[in-house]
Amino acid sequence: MTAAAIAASGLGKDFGAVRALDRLDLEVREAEFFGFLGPNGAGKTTTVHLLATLLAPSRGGARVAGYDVARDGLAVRRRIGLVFQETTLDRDLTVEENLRFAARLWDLPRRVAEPRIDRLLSQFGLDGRRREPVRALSGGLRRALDIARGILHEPRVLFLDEPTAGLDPRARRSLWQLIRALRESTGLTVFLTTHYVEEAEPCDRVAILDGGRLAALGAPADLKGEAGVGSLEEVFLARTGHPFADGGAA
């Protein structure tokens, strides 16, 4: 039986009187490409922040890479990569300098970091741009660099929180090609949040979140077959009783 990379039980989060996440039970397998689908405001980013130890649960708990998110925060953070919705790159540093700075934060020896940086720059199509400041890059290349930095320390789990938000269709396609190639070459567990229905289609399994609650969970083909529909958007309608709508805060 495949081990769980992520296991949440009764996981919940309140912000004052607002219940952002309501007792989530979820298991993500090792090396799985897992999609977390829902409209903005569904609780996707809150879930990622709980699993990445950036927020403390109001109830329930979770384990990531075998470690408890409440008790073993440092151990969890050492084993995950996290790419936020908004880039956190230093725009005044060059592409290469951003990766070298990240390597120092992870205490990677130079003999380890330099070959990894060279490999990632080549893998992500950034080798020819290594000495350019980040501010000179397109949005798509910045996102590629975000992901390269997120896996520099070779994490076991990579969280991608709406990585294509704000990108044009061409940049989104290019980024998806990079993500698919990354999975094939590393076997990394990828936890993707998105409000683009079509981006969840290639996932091994998908969880549909609505109003902080789990509305559906399974392989895309199985979910569509069970609901007797042809798209995940129709699955959402069948499971929640209202159409998929994008709007509000995540």
The other form holds:
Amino acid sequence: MTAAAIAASGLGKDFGAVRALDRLDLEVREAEFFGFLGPNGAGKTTTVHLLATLLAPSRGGARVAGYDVARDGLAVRRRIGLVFQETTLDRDLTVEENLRFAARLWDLPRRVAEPRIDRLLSQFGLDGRRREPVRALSGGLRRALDIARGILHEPRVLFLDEPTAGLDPRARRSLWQLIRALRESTGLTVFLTTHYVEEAEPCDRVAILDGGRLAALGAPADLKGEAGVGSLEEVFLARTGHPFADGGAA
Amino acid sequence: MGARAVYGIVVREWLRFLRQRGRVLSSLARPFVWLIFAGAGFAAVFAGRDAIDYRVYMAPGLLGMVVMFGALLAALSTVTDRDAGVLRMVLVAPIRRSTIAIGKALAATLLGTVQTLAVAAVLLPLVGLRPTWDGALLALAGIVLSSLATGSLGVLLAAGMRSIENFAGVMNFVVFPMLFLSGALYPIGHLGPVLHVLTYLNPLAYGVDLLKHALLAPWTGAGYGGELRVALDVVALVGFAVVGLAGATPLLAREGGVTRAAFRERA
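So that was the form predicted on its own. Now I'd like the form predicted together with its partner chain, please.
Following is the full complex, with the preceding chain placed first.
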């Protein structure tokens, strides 16, 4: 029995008068593939930023990889990888320069970083492009590089915030293959946020968020079984009383 | 802890600088444009033209100008980092906010120093200034310290700015006043009392003064060398660097810097 990878209790965040996240109680297990599903504006990104110590909670707290997000920000950040919704790569630097920059920020010595960079680039199909500037890469390859950057320091928990936003279907498919292979080879805990319902289907468990509140939590098959419906979209409707696309009460 | 991250930030800025040919060329050409156009006009009306050639008098100020543009613009890249998202990657790294500020300031120091030395190598022979060894060493110290001071204040400025749209404001209310109140173009002693007091708040004034001590020592008697004590210049420049770094650190940690844009998008 290992400790939970993520444990949030009563976690909440206000931006001025806007309650972005109400009170979230959540446990994500070690090596779990956890989906965080909700319409735009449900509070998904706010949650990720709270767990990644980029925001300070307005109430409640959370532990990530065993450390308190409010007290041990550095320890948490050392053990997590975060792939943001929008790319954070430096477009003017080459593929390998971006990874070296990240390696130095995460305090990886050269002898550790270089073999990892080589391995990730070949694993992610970027080997032939390593000396090209990032601006020359397609959206799909940039996303792959974002993820390579996110796992370079071998985190215990990887946050993927809407990783497929803006990608065409083929790039999306190859990204999912990449993430699946990565999970199988490393046993990494993956916390995925998405507003594409079908992307949450392969998750071990999903939490459905609506207007800053948790509407449902469980394995996709169980949730569908309980509600007697065939899709997570219908689960959402059954639990919240309004269709998925109308969400965004915040 | 943090040294490798600082090194990484400096290397990144250096690589970006080398790839921006236009920025390199314009920063190297700018002082010569001033030398030709401002130098030609002011030389004729310069009060001290019997004592010193105006183009010689201008040389330390022009080097100060290169420092300011080089270091300040490098530091202001923090704003474009925020727009491009790169700052988020830096903020999610397991490093302290002060490490980010120090990395950015040292990168600005390096870029300011390198550009100024490149200009000095051409400018000083061109105007016929041949510094002594002591003078050259003092000038080097002045260039490094001025780059550090303006770079650190630039990081503070950038950390407080929402977007690069404020850039014109920075030029009007920071860069030009700093330049004209620095003694780069005329001795500070000639300014009226209000403006004279303002020069004490101007980091570039101490940098230019230090460069005058280093390069215009023979003309000190005629009133065209350094006007303040060398020790005061050094202490002031270090002080500005400390203030800039101390002020920038909490601003970088402000949560709006990372997520408010994302929040605004969905609100």
